[in-house]
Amino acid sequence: MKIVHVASELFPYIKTGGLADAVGALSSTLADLGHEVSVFVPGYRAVVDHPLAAAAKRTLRLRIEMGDTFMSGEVVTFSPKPNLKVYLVCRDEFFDRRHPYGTSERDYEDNHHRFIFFCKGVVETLRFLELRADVIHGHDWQCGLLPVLLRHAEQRYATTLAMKTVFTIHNIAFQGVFPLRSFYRTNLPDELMGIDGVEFYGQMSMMKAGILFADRVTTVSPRYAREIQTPEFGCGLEGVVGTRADDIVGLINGIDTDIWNPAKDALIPAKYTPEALAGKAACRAELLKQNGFNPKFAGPVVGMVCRLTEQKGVDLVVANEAFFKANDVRFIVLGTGDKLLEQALRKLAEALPGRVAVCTRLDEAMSHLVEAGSDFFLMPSRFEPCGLNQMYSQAYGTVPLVTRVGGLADTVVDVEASAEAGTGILFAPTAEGVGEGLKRALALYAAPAVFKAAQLRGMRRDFSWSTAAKAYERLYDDAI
């Protein structure tokens, strides 16, 4: 199949999440199943000076109808192995900025304007250079309006430019919400600035489009693909995505096995299978060492990595503070996000200096050695689409410890659940559940062979993309 992915992110050229992850992953994986498969994504600076980018070659210049004006761009174009071609839209003025959506303080205030004009690239390069897809398939609200803009550009210029859309909601918390006059830089049909169109309480929801006008709509995990039909976890959206109840389907996702292996992991300083563990030995040391604590300490070491917002659960685990005071664990986490967030780790940290490390920073490296090095991974998240860490924990031999929500409960089988299948430990998103489940992270830590044994399950469980892409081409197959 001829293969367009649409996404704000793409790994390894710009990451802020997971979705950089999922989308690298599945497009390469596309690829080495033989298929011809494009990635658009902005052409941010960072994306543009990465080395994997350093043959591009310009393709096109643009000239985007943005509302009564007419805006330039370019494309330019590199192939980082075969059956794969990365497209850059650039336009300097929205995409040359050192973060992809906004400071740590606050988003940019014309990020409708610079997705609007990504959407309309993109459907622009397909035009000129007819690359005639079978399925274009776009991610979260910056790639919302995309399927609507393509069926409009068809009528309007008497052609064909996919034959079927597919739309992935990684996170439907953000919806890009923007006020209704920014309708009219899409130059759609009046009627569709309505409440059957992209209107959502006044303002103009591209999360909302994506939903509506796409030919499938998929989410990144079953369990997520319900909870979203709820007040508790739509985010005022699940009317909307109710209407498309017979079109959705949750697919999870899958870790990237090349990157995310320890038995071949370049960033840690023991490599380690199921057959040979020692390795995980030595990381554990080194993990210790490198944030402050003794590297010969015996008790339970928990890692956790992730963006410090509330959605994460941060909070929760900051309320059990109790625990960290009454029982001789380690804990680390690497992360940066929420201020206040980072001043109540940091304060846990300095209240518990022996305890507890804290490193508000991204560090590539350090993520792959808090999940190699720890004995559990904490995942107190309130929701969570997919999630991967869960994932990449398993297959590292670490516990993972996770709320029963989303991906979460969808990836990791409780051991309590199933002593012949168990590999984690579930609880409620609450902060007496995390306290919960920091208890029985204890009581299985103090019993070694059935620690030992969970550890081996989840690293012989199959997570690869190559697994997760089958899912994806039968659902291509299907929609065509």
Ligand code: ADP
Second form
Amino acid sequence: MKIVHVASELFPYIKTGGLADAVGALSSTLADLGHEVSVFVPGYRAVVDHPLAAAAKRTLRLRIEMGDTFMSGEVVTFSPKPNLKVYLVCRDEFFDRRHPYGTSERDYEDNHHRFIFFCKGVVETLRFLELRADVIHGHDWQCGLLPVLLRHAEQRYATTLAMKTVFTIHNIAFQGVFPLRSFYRTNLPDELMGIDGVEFYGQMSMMKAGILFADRVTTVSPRYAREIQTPEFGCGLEGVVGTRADDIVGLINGIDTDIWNPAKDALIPAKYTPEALAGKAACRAELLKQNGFNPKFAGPVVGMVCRLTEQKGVDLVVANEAFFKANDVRFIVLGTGDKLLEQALRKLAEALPGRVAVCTRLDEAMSHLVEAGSDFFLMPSRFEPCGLNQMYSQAYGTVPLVTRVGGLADTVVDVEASAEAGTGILFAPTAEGVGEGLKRALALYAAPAVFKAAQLRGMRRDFSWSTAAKAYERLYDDAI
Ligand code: ADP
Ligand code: GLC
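Show the form predicted in complex with the ligand, please, because up to now only the form predicted on its own has appeared in this conversation.
Let's see the whole complex now, leading with the same chain.
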């Protein structure tokens, strides 16, 4: 098939979260399966300057209608491997910036213009290069307008740009909601401005457009597909999602087993496998050392890596200060984001200097070391569409402690629920739930044989993208 992915992040070029990993690995695996795959991303500074993009060639000059004006841009292209082409939609005014969406204080004020331009740039490129895709697959709100812009351009130019459109919701909490007056920049017919179109409580919602107008809608776990049809998790879009209930499926992401694999991970000090676990102890010692702890510490080491946001439940951990005071554990957190949550974590580390360490930076190598060197990995998310770290953790023999939501509940089996299949510990997304999860972790650690069995079961599970990508292949086939 000719498959076009469109996203605002792509590993290894630009990443703020799991979206980049998911799009990077899915597109690359589909290329390995023999499909002809193109991926469009904005030409952010980080991507254009990336060493792997050094061979990029200018392919097209763009002149994009944006309401009553035209804006220029260009498309540059490179091919990181056979069957895979990356297209960068460039316009320096919009994308030559340090961060993709804004600073840690606030989002950029022109994000609607930036992503309308991006989606239109994709459509124009498909048209001029006559790519004729079987499937065009957009991800998250930044690509929400893509299906409707594509169909509109097909009508306008009496041509076919893509057979089917697919839209994936990676996180419904981010919706791309902007003043309705910016709708005119889309040049779409006025009737789409109403309640049956992009209008959402008097504003324009790009996420809503994606859900309404794509041929197929997917999300990244079956449980999240059900959750977002309820007011508790739908963030106001539950009704809209409900109208697509027959077309929405939840497909679990895979993990990139070239990058997240303790047997060949280049970013950890010692490699290991389920058959030869000694390297994990070396990683553990290094993790403790790099975070200012005694590398010989024998009690449980709990790690956490995440964006510091309300979603990830950081405050639910901070509320358990008494647990860390009362128990001889080491807790290591790596994360950036919300300044108040950063401060709360720093305060916790200052109050418990020998027990808690906090790194507030983006650090790919440390994220691998935390996965490899911890005994437990904590993910107390309030909601989690899929989540990648709980799968990385299982692959690294690090027992996940997760809330019973979304993809976490779909990918971790509680050790008490099943003695044969259990790989982790599940609990409720509340401060009490997290406290109970941590206590159960202590008890599990105190039973080394049971702990090791859970570790090994996790390591032997198959979370590879080759399985996950086949589910997308079937979905595309079925849609066509
Ligand atoms: P989300 O996309 O909601 O942030 P995921 O679990 O899908 O959550 O993916 C998060 C990804 O971002 C993981 O690969 C994780 O290791 C990485 N990550 C998060 N924070 C950091 C950080 N401070 N440094 C390095 N990697 C990070
Ligand atoms: C989003 C979600 C996360 C998911 C990722 C990739 O960022 O928050 O749960 O794993 O997208 O699909």
